[in-house]
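Here we start with a single chain on its own, the form predicted on its own, put down as structure tokens.
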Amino acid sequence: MDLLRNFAVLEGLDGSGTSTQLDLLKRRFLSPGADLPPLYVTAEPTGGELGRLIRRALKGEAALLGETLARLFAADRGEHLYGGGGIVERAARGELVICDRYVPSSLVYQGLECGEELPRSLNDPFPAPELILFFDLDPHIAAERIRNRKEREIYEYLEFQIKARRRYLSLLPVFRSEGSAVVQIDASRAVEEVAEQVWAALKNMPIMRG
């Protein structure tokens, strides 16, 4: 994979708390005076025809192979990077860019459900993050996070999400290996102190820094 500057990523267990992390970015790149790059954030599966399918799989509501999905991702992946306004054109131009979920999503999920071949394949042509911030969070936990929720996936179940964690555990250093910084977030801890941890970690981005 080659790096993407400017470009982060954050990723986790579901329940991990990313959604939440995001939006108090977005605030603070928007608060009086803040100093700071253009933000752009975004996430997978994205808006598009695609991404509105398989978030349609991941609820149940579209009945899917573990191959087909994992080809739709990396199709959606595809058009979010390189088309019109996406990933590789806005970091380019010097924005900073965040996106819940990417590559490692898919590998640990779809390398779950698939076998580990398809996913790396599909997926190896795409550009690394310049930086990945793991959500580390006990999968006991993030069961009772999302006990509640109105809508369930399909992966929101325990025993998946503790294989999960012990799969983002081992990729982890793949990619610090490749070239991508990781930081490992502790996301059991309160919001605003994982809202700390995240902005230690994205402070130290080039692009940052000015």
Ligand code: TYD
Given for the second form:
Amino acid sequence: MDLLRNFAVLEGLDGSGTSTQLDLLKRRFLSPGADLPPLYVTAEPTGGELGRLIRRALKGEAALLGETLARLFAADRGEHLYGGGGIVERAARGELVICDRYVPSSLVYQGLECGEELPRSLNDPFPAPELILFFDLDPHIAAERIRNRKEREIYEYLEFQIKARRRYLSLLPVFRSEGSAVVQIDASRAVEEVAEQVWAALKNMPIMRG
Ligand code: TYD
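With the form predicted on its own already on screen, would you show the form predicted in complex with the ligand?
Time for the whole complex; same chain goes first.
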């Protein structure tokens, strides 16, 4: 697995606050006078054809086998990385690309659903991010944060999220051994404090130092 420079990903349980932090980050990059690289914020599943099918399955509207979902996530990721205007192209031309969820989500979520081997082999060919920010949060607190959401997706129940946190924690050393910098974010803190932790980690990327 190659390392993709200028590429950072946010990972964590459902309800760990990654989307909120990405919104804040976008604003920070827009503030006048900030001498920062161009930022491209994106997410998986994507808004493309495959991503939309995945979203329907996550809502329980399309009944698919766990294995099929694992393959769809990987196919969506392939398009996201290598399609026109995709992650690889942008990172190569000097944009800072930040993605809400990536390979680790498949290794954790699909790993729990259909065993380690399939998501591992499907995702092995994809590049490793330069930086992985793991938003760590007690699953009970994460569940409380998403309790009032209108729609509940197939993975959003406490027992699954407890297992997901365990699996994330056990995989962090593996990601490090594959060359990614891994930073644990204490996602239980106030939004501004989490933003500072995120900023401190991003600042260390060579692209941010100009
Ligand atoms: P997310 O966008 O974080 O949730 P939402 O937009 O509903 O707040 O992710 C959607 C769900 O998809 C989440 O439960 C994690 C899951 N997922 C996987 O199972 N495997 C993957 O490879 C990815 C990228 C996401």
